[in-house]
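Only one chain is included here, represented as structure tokens and corresponding to the form predicted alone.
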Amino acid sequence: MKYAFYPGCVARGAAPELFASTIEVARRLGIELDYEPMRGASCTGAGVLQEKNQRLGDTLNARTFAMAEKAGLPLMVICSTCQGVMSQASKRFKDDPAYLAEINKDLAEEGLQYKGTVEPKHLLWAIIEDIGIDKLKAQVVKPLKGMKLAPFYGCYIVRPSAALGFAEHPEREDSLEQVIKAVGAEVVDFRGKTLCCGFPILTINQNNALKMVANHTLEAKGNGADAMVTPCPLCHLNLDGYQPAAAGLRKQPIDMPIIHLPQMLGMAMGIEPKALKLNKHLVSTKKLLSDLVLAP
């Protein structure tokens, strides 16, 4: 299947190791990732420019649904908050055409027009709603047997439901749970896996945002997790990057592997750990690839 392939910022700068592992993935899974209509995307505004002007961040997000539709494309993110913040834009054009009409009057100084056709859609949601599990389980050749893994949404791929459409597809709600089944892990259930991680206030409060990190990463741990998986880049940036000071804070150890969903599925797929740059993460990955190689 193709989509027009919308990686965002943080897969394509702090954390290229998303970006790296997806197209890895992508290939085996018959994904086609088309480049080109997404050339000239610009950021979705990430939240933070939808707090000063909603509008703004409206418009440049209409502009890549339109550049999507133009190619005749659905469009596929790696990123939750991309998800989350295109999602909640878009539900904002189908409550309001006046207002979709009032941004599409700026989009035709560069002859471009949004008809509202486009659903921007996750990786997640796009293996099992548009590539489907059987075909997941059937690329898996190694499968994750005995390793127990969380599950980490973050804020911006659950909330709020009613623009994400989990009326519609309710199999959304514990979309990541059902692939680290498919590929042969046992999920580890925690409180925390639809909480902030804490990075929307890194900058403001961090010692709350340390706080935040050390919870979510130890009680995982408690619960027996060997690593915990996220759809989300920024919660990775905040959970891996920050854990070694969440753990001075909490003077505690608390060594939790946080790995990327595609570099999961990669694993399952028998693709070389260097080819999903496993090696690029702060918090070592290098136990939990010796067990999956001792593993029967």
Second form
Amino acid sequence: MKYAFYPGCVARGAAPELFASTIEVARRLGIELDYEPMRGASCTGAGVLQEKNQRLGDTLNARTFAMAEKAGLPLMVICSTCQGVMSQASKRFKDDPAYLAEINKDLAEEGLQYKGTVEPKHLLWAIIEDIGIDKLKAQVVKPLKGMKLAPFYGCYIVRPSAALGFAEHPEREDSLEQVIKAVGAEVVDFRGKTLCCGFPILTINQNNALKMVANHTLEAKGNGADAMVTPCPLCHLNLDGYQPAAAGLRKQPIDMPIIHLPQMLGMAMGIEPKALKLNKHLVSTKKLLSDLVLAP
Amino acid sequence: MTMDVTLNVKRYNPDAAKPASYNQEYRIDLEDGSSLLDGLIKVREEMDGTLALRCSCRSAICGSCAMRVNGRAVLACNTKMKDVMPKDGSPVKVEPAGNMGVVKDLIVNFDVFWGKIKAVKPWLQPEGPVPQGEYLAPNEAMLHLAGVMGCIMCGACVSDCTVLEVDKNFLGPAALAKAYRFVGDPRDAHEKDRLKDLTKYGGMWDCTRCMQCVQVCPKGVDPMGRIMKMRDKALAAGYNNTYGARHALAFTDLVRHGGHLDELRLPIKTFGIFNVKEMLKLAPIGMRSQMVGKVPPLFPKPIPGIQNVRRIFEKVEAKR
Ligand code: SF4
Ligand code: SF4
Ligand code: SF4
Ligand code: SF4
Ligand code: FES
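What would the structure be for the form predicted in complex with its partner chain, rather than the form predicted alone?
Next comes the full complex, this chain leading.
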């Protein structure tokens, strides 16, 4: 299956391991990622641009949608935040065609027009809805048996559910748990899995952000998790990058590896950890990987 | 038709010898269309008269029955039992609302809630001569406030706010939505003072945009949406020297300039390159990132066709 591929800024910037592992995993799942039509696409605005000027953010997203629409391809994203911001914009366009028509006026100069047919879809949802869990299972050559993984969704891929199509797609609600099970790992449930990681307030109130990082990682650890898995590179940046500081705040070690969704899939597909850039994390994944090698 | 329901209720009795919360299970038969509140009342009336809960209107008006079900805040009276029964047959988990102290069982202390509402001066502060009758405002100017005025002060949003969970100083969603109700009222003469106050620590910039309040509000008040509107108003009013304001402005600038997020420049622009204290806080993560070979590109190229993005910025910003 072919998609117009929108990697988002973070996968091409501070989380290159997400980009690399997505490419590896997509190939094995028979997903063709076409980046060409999205070359000129901008940032979604990440909800930040929207707090200054929502219409501006919506115009940029309509522009991105128009590019995918023009290519005649469904749109794939790999970031919870991209998914949420795009889904919210998409809902506003659907609810208010007159608004979309106004926005299209500002796209006309570039020769673009958005007709309203694009459904942005995260790799996580695409696997379940388009590819199929069975096809994923068929690619698993090294089941992650015995590995205990705590899902961490990121706010934007679970709220507000009305914009995310949860009513039509109830399977989205526990999508991460489904793929964790499909690769043979054990799901570690914990309260924090759908809560905020604190990323948006990192530069505003770092202390609060660090408390959130500490709460979630320690709760997952307390429930026996070997690692946390996330479909959001921003959650990764925060939970991985600021974990040492969070540990300092709590005066106790945490050492909770934060794995990107495609890295988890890749491990189960037997892809070299280096190719998945599992060595590029701040919180080491060494122990996790050695446990996997030793597993019978 | 009736259904067989198991409720797992988190209980707390302040008069016990050693007060501590514990869970208790109740199995009941309920009519198919029953609400969660129907179930709890049935438990109290027929099985356990000591179960404490608050309710009054039973029709989502009085705001007294907010509590957490399966980890999420709801009004017990407008929640169908059927909708919260887990598919795997496990019990329905009922807990008191979060972020407020428990008084007994499902009853929480609203002092903090009201304190925060009071802190935003939830009354009209007009200026000029007092009119003969009421202070009038054109209908259209009030429409955008109708949604906020629908707030029934149930505290569901406060229960699930992720920032309140780590910082009691935060005003929280209900109070900030209430603040917007007056900031946005054309008859109020203190919009600027209000906005200025609300940009302080604990105010609008401390919200982490997690959307919990949007999701759980039973009245569609959209507290986070109101907070975002106030941020926009605060920036427009010139209150842009907080980290939050500078973050929003810096982010906007960078996207205008390059079409994408420039992770290296965002914090620098937010804090200011000469802000040694904050720059040093960033330093450890910067160095660690470099050690694992993970640094965002120093001079990321603008996206192809960036002139189109810049034109959209100009056009849309000019419309305001
Ligand atoms: S939302 Fe995030 S990842 Fe998505 S495009 Fe914008 S900054 Fe990039
Ligand atoms: S969990 Fe964190 S990074 Fe992820 S969506 Fe929420 S705030 Fe963003
Ligand atoms: S969006 Fe803001 S106010 Fe609403 S629950 Fe989250 S942090 Fe609290
Ligand atoms: S904003 Fe909504 S959830 Fe919050 S107190 Fe008002 S009605 Fe309740
Ligand atoms: S009983 Fe009044 S709101 Fe539920």
